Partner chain sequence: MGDLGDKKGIGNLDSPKMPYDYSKREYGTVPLDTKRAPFQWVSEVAYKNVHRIVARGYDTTELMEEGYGITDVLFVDFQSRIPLVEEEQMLNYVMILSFEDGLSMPVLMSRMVAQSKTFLTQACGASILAFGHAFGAYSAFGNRLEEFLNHAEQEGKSTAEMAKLLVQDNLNDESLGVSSLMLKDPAAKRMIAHAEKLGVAGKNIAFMKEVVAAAQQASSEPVDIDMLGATGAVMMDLGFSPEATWAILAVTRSFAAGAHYIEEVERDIAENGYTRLGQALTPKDIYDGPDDRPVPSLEERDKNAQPAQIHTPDQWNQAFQERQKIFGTGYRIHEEIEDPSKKTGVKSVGKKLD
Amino acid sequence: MNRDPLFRRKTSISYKTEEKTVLRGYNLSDLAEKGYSFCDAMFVLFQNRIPTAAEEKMLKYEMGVFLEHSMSPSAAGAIGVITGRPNLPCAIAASIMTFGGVHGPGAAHGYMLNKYLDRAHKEGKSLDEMAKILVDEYLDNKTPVMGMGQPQHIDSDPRAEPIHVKQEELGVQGVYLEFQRAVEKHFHARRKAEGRSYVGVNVVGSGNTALCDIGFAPNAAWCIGSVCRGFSCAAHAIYNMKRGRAWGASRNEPMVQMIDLSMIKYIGPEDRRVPKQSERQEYAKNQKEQGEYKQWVI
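Structural coordinates of the indicated chain alone, per the form predicted on its own:
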């Protein structure tokens, strides 16, 4: 039997044989046997290099503080899906899929920083000057500055500043942290001058800054955050699978559940008679002419 492949796939990531699995040239078993961690392997996977001890510690710290965030879109997604009792990976996948433009937007923040850092280089401006330009352009256009603000931590995200500090303690601060701090400074100054409330940096603004400074590209940082939170969302799903009720709406529970009917306030049209088929044409014509339906169109 001819088993020659019709076409060959090329990859620079990994290969395996009966004896070993090789990641970017390193035998994964050898990495583990010699004391290299999961975070070390992440560097090899995304950056094709073994990190310094400080870089590995920074990644561990960032992933640790990002692991759990209690009730958030991702956790709610996992819980909502598991109430239907699909296989567990479905709930985990659903939770990770909530990571978009406003929940864990690591890539968006990274690309914003890269865009303005590139402009600073091309236009011959200092990081401080370019940070002010970034803030003014975003706020003038009424566009949220990525990495600033957290709806549940009104005063400030308690995880954010400690990540900045940890970068400095480990000596892995770089151009991204310098630029991010300048952005925060001008952002706070602009809002204060306009008489607006204080809005602090969030964990993406600080955590993604740290990941950028230790060499991760924006999309890689986004993936790391998504996978990291996936472990937490898996725990939420398993807990609700074991301790919660299917459907999450039982009236026998001591507290209102996620889709309990008492949570729903209907604000649509009043109850109305369904017309007979013989009345249909005239009924539909009148509805269209009156135009009342337009306020309900979605």
Given for the second form:
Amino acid sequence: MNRDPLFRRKTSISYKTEEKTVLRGYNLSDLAEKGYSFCDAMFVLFQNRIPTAAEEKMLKYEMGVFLEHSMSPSAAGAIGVITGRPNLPCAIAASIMTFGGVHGPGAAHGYMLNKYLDRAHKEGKSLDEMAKILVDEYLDNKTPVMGMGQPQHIDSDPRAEPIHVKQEELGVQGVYLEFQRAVEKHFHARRKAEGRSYVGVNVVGSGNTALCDIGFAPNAAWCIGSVCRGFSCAAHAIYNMKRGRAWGASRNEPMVQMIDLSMIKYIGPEDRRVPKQSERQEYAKNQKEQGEYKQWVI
Amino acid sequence: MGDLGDKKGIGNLDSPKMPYDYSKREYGTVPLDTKRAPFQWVSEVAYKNVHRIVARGYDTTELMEEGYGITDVLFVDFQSRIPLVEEEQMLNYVMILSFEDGLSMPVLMSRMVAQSKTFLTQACGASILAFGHAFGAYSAFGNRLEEFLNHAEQEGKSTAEMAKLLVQDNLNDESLGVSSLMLKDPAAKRMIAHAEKLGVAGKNIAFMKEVVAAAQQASSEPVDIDMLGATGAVMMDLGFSPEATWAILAVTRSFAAGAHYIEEVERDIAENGYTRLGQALTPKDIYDGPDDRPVPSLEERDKNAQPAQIHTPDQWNQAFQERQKIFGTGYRIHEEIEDPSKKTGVKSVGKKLD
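For comparison with the form predicted on its own, would you give the structure of this protein in the form predicted in complex with the partner chain?
After this comes the whole thing, all chains and molecules, with the earlier chain placed first.
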């Protein structure tokens, strides 16, 4: 059996011999044998260190609370993909790929915090002062403040505040939580002064703050969150695969299905005759000159 | 709703720090909203009923019956128009050139997925994931070209001036469309010449020529238009948006990726078998992380563990720099993660029923 590497790359994360698999210097088997957890290994992978017990607990909490979120873009993506009945990994991959600039933008939140912490450092400002600057700059530019607001949980995300409190209880609060709390304070104050409704912190604002305080970089935190969600999306996909209708369009179901024909709403050009090939060139020329088509170009 | 009893005493949920009484939050699903239009899949591209499939108003069966083909339907779907004969011919040309690229990344991904014993569709799908903002960077390339052309029009600058600015900012960018990749292969320049011959070359190809000239002047090594630059400019002169170009050419390549999957199964896998979990080794000679070290006992955790918490911006800065020294932590990366829908906006449809 050929055991040559598929690709040759320099790496400082791991190596694998016939004898062992070593992650950041630790024999993986030894890590497991000595009672460390999957969450502990996450710190070794991304941070090259064994975490404190409190840090390990914080990660365990964050991953557990983030894992399931019922119908979000990620679950909807997995369900949509699985109705065609490809292999399951396709649906799971699709669900993880829904995480972007709006759905669970953990890296974007982390980058935002780091950018303003850097400014606080360089400009000699307090965290509170810099938090107000952040809020003012974002809201003046009509840019959403990352980590605030959730379209479904409009009366405060049920996961968010508890994560903040858990972080304090475990004593793993640091500069990120202090800064995030200050951002929230100034965010609420400004919206209130403008007579706008209350918008609470979301799970990215709190969960990612906790991940930052326990040492994870923005992309590492994003990886943890979005891949963790893949677990529950796999469950949604498997449920639909085993108990749901393939295709999602059956007329025999008591409930209208996802892609029943009546579900299609068309708002494009009106029905029109297909030109004959003999008139095609003139037709196409007129169409191009009139330019009506341009409103439909995507 | 059954009696759920006393909900107090769950973790931190009774904490006075909580801004609300968590135990008072209701259970149960949310009833259907009967005051708004029911769910529909909204599209301006196509619809179907029991008897017809209609794209942009044209019955697709009628299109085929009248002698139109796949390339025509791409114009219909993405641009809502029938192409000129010359435009259809040019798109065919582009798609043939985009079909195969040897053992490049989409094919490697397809073949690697094949090694796991998957469906062909899984390998084809994986190949599409190879198209990013370096390899097959039609979105990055096209949006930049559009941006600078728009600036030229709005600011009254010549395209030659804008080309210089574009090159000044992006000379070494993977999505420039000018590089040393095609110095000995005439395919890119032949594609441009073909577009000119068919009379479909427009402002994008003209601007791309200015970009090439500016890059040749700015570069210390010989460069010329590459396949990305030629294909991207031609597709945009055919009226396709950067995103449509990206999608069409990635899918075009995926056909060939399917063929590579088949050959992989028929030849390599037939001879050597599929790749199993844990089979591939990572030799230590390519590892430069920490030396092997004993895993401390859990009882020794406090002695070994270093907490990550920092409390001031200065400490944060110091810690940040330290963390950047370790590869694989993510601290060296900073990137913009944007919501691409902001470019086009979302059309509101439907209405309240009350």
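Positions refer to the first chain, counted from 1. Definition used throughout: the rigid core is the maximal C-alpha set that superposes within 1.5 Å between two forms. What you see is a predicted model, and the numbers here were worked out from it, not measured in a lab.
Core-aligned CA deviation for G268 between these two forms: 2 Å or greater. If you fit the rigid core between these two forms, you'll see the Cα of A284 move by 2 angstroms or more.
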